[in-house]
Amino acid sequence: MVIKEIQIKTSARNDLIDITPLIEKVVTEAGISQGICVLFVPHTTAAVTINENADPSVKVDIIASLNMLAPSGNHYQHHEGNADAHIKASLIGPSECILVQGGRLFLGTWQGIFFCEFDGPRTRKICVKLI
């Protein structure tokens, strides 16, 4: 088993950052031909998801839709000013499991892995475990 922690610097309050190349590098360096890649975000205001990475407007639409579901503002009981970020992170989720086949991530043609920032900018981390 391989466990690696990757640091990610975010630059906006809400952002989806394509981390597919970073995760592919971990798989390649580990030299495993098949298995499972588990991703985990140890933050309560960030998440990870898999979605289309060919058209950048998909990221824009996802963020806009999440902002409609959980708008920023002061109508929440959580008074730190980031309740919307907690809600968005809960909706997306902190983890993903991806098959590894032939030494590569087994993703669909248009799929990419996105680190989701909802309370940035910050320095964050994602944990990668290869089984």
The other form holds:
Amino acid sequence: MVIKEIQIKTSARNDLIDITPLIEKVVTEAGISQGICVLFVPHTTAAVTINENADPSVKVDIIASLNMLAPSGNHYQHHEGNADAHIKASLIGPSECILVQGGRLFLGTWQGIFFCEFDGPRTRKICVKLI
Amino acid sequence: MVIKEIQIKTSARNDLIDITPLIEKVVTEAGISQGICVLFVPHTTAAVTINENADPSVKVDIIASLNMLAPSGNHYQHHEGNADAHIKASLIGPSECILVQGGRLFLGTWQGIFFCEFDGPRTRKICVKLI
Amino acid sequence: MVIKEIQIKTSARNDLIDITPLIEKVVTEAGISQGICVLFVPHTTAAVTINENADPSVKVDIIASLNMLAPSGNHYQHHEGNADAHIKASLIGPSECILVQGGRLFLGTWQGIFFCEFDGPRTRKICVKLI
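Let me have the form predicted in complex with another copy of the chain next, following on from the form predicted on its own.
Next comes the full complex, and the chain you just saw is listed first.
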């Protein structure tokens, strides 16, 4: 299977967007019954994480926490105003490996997949490869 | 090979548990000689990392450091009292890809695989898939 | 394909080294047209990340930021003087999964692969496996 690219529109500078249904759809359409689903974000100011998608306040806390760990501002060497976004991207990371079983993503009960925008709003993409 | 689920009992709120022998056993029993071993934690307040398992003080430092980066407390939006655990889970991440060669995990001399509990004690699991 | 080990000489205690051409060469020489490229760092005080390789100040900011999150010093339990390096290694992580398409690494325009040294200078290695 070739790489599937999914487009994502983000609406804030920092944003966590639940993309679980989009990734699930790729798995279903590929008709794969078991294997792994590799997600890769081809950007340097965005990332992908897996966390709780039941209570939306969890993503608010994650964003607030990352803003404390890498505050926005002009005290960085990189002068494009988004150094904090680059740092957050490396802390969270651009890839995830998710297991596939019975034709579905093998996620825990409370887990959702979140595209992490750190320098939006923008039109982004995430790449999906099934093995 | 289907997904192998390993049960882990944790004994503290924050805990790093060396699960290297458990994962090594899955690889040995599967009889796979080379490939990759994908680990996936199906929880939103736990994670998996790889670090030194020679000196147990390393894991104490990692836990103390994460407690500083995401302090426990009630200053979060998420009101279940474990927002810090969700943040730590995203900082460390739920998956790792480890190489397999000669029928064994291809780890560095000092590396061990640690299940990271951030909201214990609980009975948890980690999923293993060999490719 | 067996695991390919690449040697890296680092020149500072904290250093991010662009290894994109080295990994690209492994993919080209293997003659693989599509799949995934798994990178694994077999050290406990080093890691691998993906970030911007156009402006070298980005890596300066990442290093400075990690130094704030895990300051060097003797206030740790681990008494080898490199506890900060172990913490940074777990924050960034030892592995990455990169997609391969058309015989090349499928990276975003601004993305480069960086070996992260946190306790150098040393001679290190990174392991590459193509699936």
